[in-house]
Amino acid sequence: MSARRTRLLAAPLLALLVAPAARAEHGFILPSSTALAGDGNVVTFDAAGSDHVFFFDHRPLQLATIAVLRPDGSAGTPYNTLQGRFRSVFDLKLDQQGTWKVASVQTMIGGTFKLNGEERRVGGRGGPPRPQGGIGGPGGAGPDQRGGGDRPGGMADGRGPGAPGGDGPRRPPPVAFEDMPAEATDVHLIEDVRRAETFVTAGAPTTTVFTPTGKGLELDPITHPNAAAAGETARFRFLIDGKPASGLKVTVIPGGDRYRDEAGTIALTSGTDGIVAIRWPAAGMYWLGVEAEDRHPAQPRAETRRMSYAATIEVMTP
């Protein structure tokens, strides 16, 4: 396991929980190009969760999570999409100039309860998350759909240390939250919100896709992120709630960090307008990441939300 993987928040409260699935340490959607003049052009996409930025050595990120923003705001539809052991990879077509957004949105509820005085877990390693939205599309379901044998800590059947191949009792398989029985108590549970995204333009740049939804964990950009040049700075505003989040570690990579001895980390904190001013180094691909946690739960039964947002952006040479 790399050195550089990035941990989550530690809490009292979130000790006692598991995480609904195992996290990737960098979601990302990687686009061929992001910057193209003319009409028709087509772009190709891939998704994935990896433990090195745009190296694909983990997981697809689910189709059925994917979304795309037309520059007038309407959804536009990829196609050629197949989902992968590593990644998931689709096309689209750009056939309104100005800026696009494609972004995976997908939350999960997890954590634990009791049910006749046994401790039972919601999500986890026993099943796929139920995403919302998304392109779907053919692919089918990847190893993660199919129970997570691919995810640490323990087998996709719900055993554990102690079973037939294993060195302890048998533990009962996770349920979905959806099948929480009314009778569980000892509820506790985690909301986790996760989105990653990247931009293309054709054309000259537009904003309308950068309109906050007021949800969760958003960048505002004031910096246009298809304008990022080497040696210029960028300037980009966080958003929790359609609200500036002060505070925010904000962690910044270029790609190509599996073949370097240091991942070329930049470390931002975010002011109390919530923004973070990066200077870019080089030109190339960058992953943008950042993590926080809160009380505000969209899902009434939740006691803590746990955000992710990441962010592909490429840097030009000026």
Second form
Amino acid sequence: MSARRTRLLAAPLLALLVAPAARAEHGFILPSSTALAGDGNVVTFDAAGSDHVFFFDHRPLQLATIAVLRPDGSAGTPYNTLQGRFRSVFDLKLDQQGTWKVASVQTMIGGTFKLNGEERRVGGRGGPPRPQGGIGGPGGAGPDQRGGGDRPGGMADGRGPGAPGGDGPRRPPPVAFEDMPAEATDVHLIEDVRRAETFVTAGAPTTTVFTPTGKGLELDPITHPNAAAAGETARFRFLIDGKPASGLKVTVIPGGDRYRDEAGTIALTSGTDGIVAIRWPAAGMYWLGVEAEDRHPAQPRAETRRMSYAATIEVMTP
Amino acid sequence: MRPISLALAAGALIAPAGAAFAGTVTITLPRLAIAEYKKPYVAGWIEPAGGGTARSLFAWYDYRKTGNEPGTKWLSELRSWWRKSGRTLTLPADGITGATKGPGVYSVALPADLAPGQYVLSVEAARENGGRELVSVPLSVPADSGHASGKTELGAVVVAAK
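Same protein, the form predicted together with its partner chain this time rather than the form predicted alone?
Full complex below, order starting with the chain above.
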């Protein structure tokens, strides 16, 4: 973690784009159960980005990024939604038998450009300026709001550091990608696609929700994620734009790392077929994370595409 | 492959012609010295020793309970059985579903149409506000017997070939 922070801070461009903590975090969606019997079960989910796996210590994943896929491939609708300071919460009624996918998918574009020789940052949602204060409550930004980079979604916030309060010299606020002027020069943009998923199965497992979209970094499981058991080996394939992605660094961390001296990280690298094999050492909730970067952003004005994928997998007792 | 009935009564088996195997598994549910005892959910299944499709033998659960939390809801607490066999069954399953049972000794017939080979017979029990235990017995078909014993939620599991 510290190495990554150092590397990011050493690269001024990247440090501008993404708060270091945001890249070091573990984004996850944590289900209350993954294997359900009978009809009409309800599962509740916590969605957060955190330092410790499955603890709520950093930020919520934005409710607006949550997408649910029912076993037949249609969209599902969460309810009882709440976005708190540290986590988002929602329920899902499993009104269809089979495997459901619950995901947070977020694409952000950040970077810099020059306008009349002045460098400007790109980020935020665009549109009219939002009122200061926001969810920080009356009186403006609360003590836990440290400027745009640390807000939920990182670049998704329109305010830059130093914007609240207005003391000291101001940098010009970031410009939303959609609002970039046509006469901008020296455009350097990064597309950042983040995906966090989990899977729950009512009754017998199905595979429709695993159908790849062919876009970005995706999981193409060979072993069904809801069939993971301690002592057994799961095989997962990773795809980038629908093709097997070799040489990916895959990180697997058992939950509960707050109570251990060592995180217990299992580090794997995908083979030429894009496959990693994970032997689950014990039962429990596991966080799986992958990051990749290439020069094939979907947005043509961007130069680089950064992709992150995370999955929460419950490993059962054998 | 047709599920067979619980052969608590002799003659319940309908063996296909030429079937060479007949056996029973006997399960002991221990008496537990605790204040609030709920009868456990118990399931048994048999699977090829080298891996393969598991076949349920019995599942004892509160199949009559309906409402907001029907008895089926807790079937996934039989984690191993649910993953390997239970979740692919249509429940209640003829010849498999049975009522929960209190402490005692129960016998269940093994399928008569088991092909010769190596198997593992497993029995799993899970109890409300209690523990969960899995007991497995290696089994060679035809003509083998074996036993294993649980420590907490299950007593002896005895396989006897006839």
